[in-house]
Every structure is written in structure tokens, then in C-alpha cells.
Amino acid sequence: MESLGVLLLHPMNAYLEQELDSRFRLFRFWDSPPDGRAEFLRANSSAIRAVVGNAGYNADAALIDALPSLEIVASFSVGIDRVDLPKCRERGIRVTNTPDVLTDDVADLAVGLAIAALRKIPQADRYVRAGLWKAKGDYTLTTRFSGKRVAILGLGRIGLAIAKRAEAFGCSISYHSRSEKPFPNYKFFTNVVDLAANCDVLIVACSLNAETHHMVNRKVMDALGPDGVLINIGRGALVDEPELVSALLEKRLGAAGLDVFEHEPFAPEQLFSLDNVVLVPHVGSDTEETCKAMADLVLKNLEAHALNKPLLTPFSGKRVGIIGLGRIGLAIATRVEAFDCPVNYYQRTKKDCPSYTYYPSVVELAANSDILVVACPLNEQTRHIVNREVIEALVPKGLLINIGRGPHVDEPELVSALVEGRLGGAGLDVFEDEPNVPEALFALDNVVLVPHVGSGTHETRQAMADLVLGNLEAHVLKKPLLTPVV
């Protein structure tokens, strides 16, 4: 196969241009200056059998047109809107892109930028770190995604997996796409504005084409309303910018997550100043599970065309290690099956949950998952549960995510551990010495810290306000209170 040669468009993931020149023979596209790009193309046009691209940058009908070669495209992503497809129908030339490999990554960040959006969590964040919380007081209420009307604009494989995971949350799912799909249980809608107008959430996952450019237009953004969310994982031009950043800017529109843009890498700055917009710079599919097996993917289509083979890639997701299978427990474990993360659990005794992995020890639990969840009571005996046995146990690559009490991490360990690198990353509500947040962790960036704000939502409040008076009722009539401790 070392004869094949191989255009890389743009040097996009280490690991695929590594793989590509020790495979094939491999020509660098930015290793000629812009201005004499045109002569590398006359000069190695015979020798140029096969394009790699990606979202970016790929194959347009003049870079087509220069080379005559020409025989496959295979791009390291799934859309393929800047592969020029009418010129490569006409002369003959197979286009590859990597569905499903990156399905489950772009799925899990469309519900993440949900979650981001409506619980203020970049916001939250930033709070901690500048030490407002110690200095100003709790931080505001937000509003929950569970339970939400979810509108999915697109039911492919993404939006498909989207609707999966936002089930698991309660969430009533709704879509758009060009023809009903046979899903009784989604609620289908004709005509993108009534879609919008019957939804909270509005996440945008369908392809880029000339039928669904600025898709999200003015009137679909007003029919999504002021207490709406846009989530756009998509493409940026499915979403008409402009008319975007005016809605945000006169709260028309409550708020956004995005991460594509339409003249990316520019994002508009009026958004940067905006507490109700998340921004992140097309980062959908990049974790490096998915980029190793977009990667792969792209090696056996270019194998494949030189040796016609078949080519498949199977995909899975993070192995899930939750202390304490309580209520909270069991509802994470819920949503995060959604994900299609197996799921561990260490509790006191064995539960009769046959699909989840039960560990008699937290050190077992910690060794068996990617990500570790702490959601029990805190006592006597789980104070310090985690520990800098634990910790070490989890491994490098493990992140620990703590919403039950501070108390139960030992919080100096963790620190130490996130410093010197021994623990890939940590998510944070709640501390050993609340509001004082060790100030060692606000400048790393594999930390999330948010102000113990785990049910800090108007509908939790609310119903817990209700539950407040309700116990004090049933107290002076007499009867049987609601939820009785002692």
C-alpha cells in the first residue's frame, strides 16, 4: 500500500498522520507555503491517489479539478458539506467519512452543553475561582434539564443517540427531520418553527446542505422564546449567526450552548461577554478514544479501497464507579446507562440491580471505572471514603466527580493528586470547608468547581419549600408526616 499516495490536508491528529506515513506514502498539504501550493498540486498531481480531510478543510472541486489521480476522499469526520460530492460523482471518486465512531462523543456533549447551559455551569465555575462565593453568598438559582421538552432538529444517528441519553433525564422528545421515523413514543412536527415553539430545548444535529443552511432562522428563534435554549452541535451554518447573537443580546432567546460556529475558528465576540451562552471551539468529537478510532477509521477505508475489504469500528463508553446507590445513586446510574456506560456500584450491601457490577470495597470500585461518582450519606464511616488509596486506584486517566459531601474526599489528597498529575480530573460541588475552596485548584484546568449548587434549580427549591410546609402542616394537624428522619 506504500504506493498510494496520500494528500493530508491539514495536520489534525498526530496519531493518523503517524499511521498514514508509515502505510502510505504521504504528502503534507501545509509543508508548501500558501502561495505555492498550486505548483505542489501540478508537481505531485500523478502521484496523489487519495484525500484525507476533515470539517475544516477537505475537497473542493479546485482541489479535485487539480488532481486527475484522484480515486477516494476520506475524511476524518462524519459531515462531509465541504466535500465537493456533484465533482466527485462525476469522476467516479469514493468519499468515505466516519459515522458512529464519533456518534456517542457529539451525543454526550449536545446533552453536556444542555446541562452547561441551564445550570450556569462555566459560570458557576468562574464564581469559585474569583471567590465571590466566599465573599458573596450562594450563587444564583438555575433551572434543571430533567424533565425538559426536548426538540431535536435532525433524527440520525446523533440525533438518535441525543434522544437516548435526554430519555434518561425525563425528557419528552420531539423532532424534525425530512420524513417521520418510526418512533412512536417522539412526537413529530412537519415544519421547524412549531417544533420550536413546542419544545425548551432546541438541539440542532442534522447535516449541512444547501435545504437546512440557516435552518434556525429569526422566526425560529422568536418561536423558541425567551426561556428557550439552542444547542447547536451540528454544523454552524445550519444556525443564521447574526440573527442568533441579536436574540441573545435582546433576550429573545435564553440561552445557547454552541459548538460550531460559521466562520470558524471566529466565533462572534458579542457572545464572549454573555452569562447565558457556552461556547465551546468544535470539540464535539474530540476526546482521545474517538479521534484513535476516527483515525482507524480512516486508515481501513484507505485500506480498504487499495485491498477491497470490508472495514467496522466498534465504539463504547466510560465505565462508571458510583459509592452510595441510593436515590441519587441510582437516578446517575440511569442517566449515564443512557450514555451506554456500564455501570459499577460499592454500597453497603449488594442491591438487586443485576445489570450493574456491585465491588465490596470503593478501592475495587475506583480500579474498575474510568469515572467515579460519589453520592452517598455522610457518616462516621463514609468520611474520607475516598481516600489517596482510592484516588491511586483510579488511575491517571480517572476523573472523580463528588456531589454528596466534601467530607467524603480527603480533600488535601485530591488536591495533591490533581497537582502532581496522579488523577486525570475532578468535577466538584461540594467541599470539606464550604464557602473556602482550596485555591491550589483554581488554576488547573481538568477541574470543574461550581458552589454546591447540586439542586439549586427553581423547580427543586420550589418543591422542597412545598415539602418544608407540608411537614409542618401534617405536624399541627397531627397526621403522618411526609418524610420523617427521627
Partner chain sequence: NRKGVALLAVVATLKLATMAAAGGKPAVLLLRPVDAPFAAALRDRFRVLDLYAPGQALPALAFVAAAAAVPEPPRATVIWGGVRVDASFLDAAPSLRCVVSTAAGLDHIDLAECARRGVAVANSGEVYSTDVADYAVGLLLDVLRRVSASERYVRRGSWAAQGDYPLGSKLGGKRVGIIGLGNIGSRIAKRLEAFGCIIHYNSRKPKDSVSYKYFPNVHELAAESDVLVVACALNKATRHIVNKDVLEALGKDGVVVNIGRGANIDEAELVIALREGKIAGAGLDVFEHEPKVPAELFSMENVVLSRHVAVLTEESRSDLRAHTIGNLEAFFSGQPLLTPVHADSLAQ
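Between two forms, the rigid core is defined as the largest C-alpha subset superposing within 1.5 Å. Residue numbers count along the first chain shown, from 1. These numbers come from a predicted model, not from an experiment. Compared with the form predicted in complex with the partner chain:
With the core superposed, G228 shows a C-alpha displacement below 2 Å between the two forms. Put the two forms on the same core and the Cα of S32 is off by less than 2 Å between the two forms.
Relative to the superposed rigid core, K164 undergoes a CA displacement smaller than 2 Å between the two forms.
Could you give the coordinates for the form predicted in complex with the partner chain, as opposed to the form predicted alone above?
Coming up is the bare chain, nothing alongside it.
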């Protein structure tokens, strides 16, 4: 097997670099002088089939254009705002990131920054180190962290981990997200200004894209107010940085804890003299344990690519959520994996499938999938398992695919969701009252309706018929049945 040529964009991690060097053919982007980059890429373009980037340095349009043999971008980060995704889609370049393994560390830092900012720990440390602590009673009063109203912008993996930690301090949790999530204890706000107006600490934990750029703007910061605290562990550009600086300097915003900045490694110098700001150099996932786990994920994804096996943490495909991971569900999973779709699933008990993400309820599965597929058996518990709540949790523009039984889905609810445009679309092979199909669906062009043909191929019907005959014969001959249903 020809060794995969990998371009590492930056000396981001010694272990990663070492392993890339020993397992693949490694090209170090910084080996070339800054003005010799184009030449470097030209000289190696036929060999470079993979790029490893990170939060700060990733595969942008120019780099992708310069690498005609590029097949995969494996990012040493969970945020891939610096990867040109449309260009990757256009060129058929696969993208992987490092979700989950860094969730805990980033959430830990978010809370650590909030306590540090509110209780002014770095300030106390500076004070003592400067030899200024001269009298026992010398202090300033700060404000308690426990019990504060914590608002989270983005309730994904990291946002949820932050919520769980803040709850242990008796904090109330509110959030804003693209869609409402199935957590009744957390208050959902439809817009960020209202969210900010109703909290004490606002933690930015969403991904950066065109819609979220500068989401925390002047209006939001004014709503957060002179007693409010802003914590950012997402991406610098989620916050309008010049506005943030003036809000802090003019005391329109109470305090801030920042791990990320618009122009790293430059943090706004006007903030350096402030005592109500905690500034750390993008260390959210910077622990030995997590960096190694991230590196291992990058390496495993590259190896999987090289060996034509399913990627472990693909970013590119639609997220497919499968209800029921039995024979059919698993067969669906292996097929969609080949399209780089991340696979999520729900069933009564968790299965030992480390590359598929388990969700303990159908609503949570729906909330985290782009396409929801019903593939479980029909019984008392699974009747209407896809109900209004589930349909509403399926992200705006989500798709429902039913190849199970009609009664798995609350059909009237489904029809109104589709007719009202609340659901992105559906592919339906089964209906509650076959052969009757709700006529309201006929006028829609985002729905595919087929007449219970899931097993409708000559080959399969023949095999099914053979099984039926075989079972009957076994029964008559008093032999063990071929496919008994226990």
C-alpha cells in the first residue's frame, strides 16, 4: 500500500507529528519558507492526499486549489470553520474533526473562566506575586458564582457539558440554539438578546459559521449589562471583538473570560490593563490527555481512509439517526457510513458499537440528526414512537424516512408538519392505513411515497417465499423451524 502523503499545516502537537511521520509520508508545511509555500505545494502536490489542520490553520480554498490530489482533511479540532466546506463538497474531499474527546476539557475551562472572572482569581494571584499584599484585611468583595443564572449559546455537546457542571453549582440554565432541545429544565430563548437580558453569565459555546458570525454584538452585550459576564470558549469571531473591547472599557459590560479571539495569537491589548477580564491563549482542549486523544482520532481517521474503511468521526455527511439497530438498522448504518454520514441510534438498550452514537431517547436522537430513519419492530411500545415531540425535535429541515410500519409514526402529525413546512421532507414506504395514503402529501415536492415495496425485489421475495415454505415443511416433518419468532 503506497503510504498516504499527509501535509501537516502547523507544529500543533509533538506526539501527532511523530506518529504521522512514522505511519504516513509526512510533509511539514513550515519546512518551506513563507515566500516559498506555493513552490513547496507545487513540488509535492501529487503526493499530498491528506491535510491535517487545526483551529487556527486549516484547508482554505487557496490550499485546496493548490492540492489536486487532496482526498481528506483531518482536523485536529472540533471546530472546522476554517475548512472551506463547500469547496470540499465540490471536490469530493472528506472532512473529519475531533468531537467528544475534548468536550469535558472545554466545558471545564468554560466554568473555570467563569469562576476566575467572577471571583477575580488571576487578579488575586497577580496582586500577591507583585508583593502588594501587605495587610491581612486587604481585599475586594467579589460576587458569588453559585446560583447565578447561566445562559449558554449553543446547546451541543460542549454546551450540554457546561450546563451539567453549572447545575452542580445551583445555577439555573437557559440557552439559545438553532432549535429547541428536549431538556425541560433548561429555558429556551428564541433570540440571543432576550437570552442575554435574562442571565448573569453568558457562555458562548456554538460553532462558527455564516449565521453565527458576530452573533454576540453590541445589542447582546448591552442586554447582558454592567453586571453581566461574557465567557467565550467557541471561536473569537462569534463575538464582535471591537464592540467587546469598548463595552468593557466603558463598563457597559461587567466582565469577560476569553479563550478565543478574532485574530489569534493577538488578544486586544486594550484589555491587558483591565482587572475584570481573564484572557487565556486558546487552551480549551490543551491537556495532555485530551491532545493525545485528539491526535489518536486524527491518526485513526487517516488510517481508515487509507484502508478504505469507514471514517470514525466524519464531518461531511448528513447525520443519520436510526430508531432500532437490529439487522435492518445495522444494514442501513453500514451503507450510510460509506457516504461519510455519522450514525446515531436509539434503542431500548445501548449496543457495543463505538463508532455509532447512542441516544437514550428518540427525542434526543431526533434533535441530533438530519435524517431520522424508523427501523424497529412494531409493538405496543413503538406505536407512534415518532410523535409530535419527536417531529419537532428533528432539526428544522430534517427528513423522516419510514421503512418500518405505518403506525410507528403519528401520521396526522407528520402530515401537518410537512404541509406547514415544519419538517424538511419525508420518504415513506409505509402508512397507517394502507393502501390509503394521505392525499395532502401528493401536492408536496419534498415527499417521496412508495407503496410498501421495501422487500419488493424478485430476489428477496423468492428468498422470503422459500423461507415460508421451508418453515411449513419443517413443521410438518416435526423438524426445528427455520425462523421461529420467540
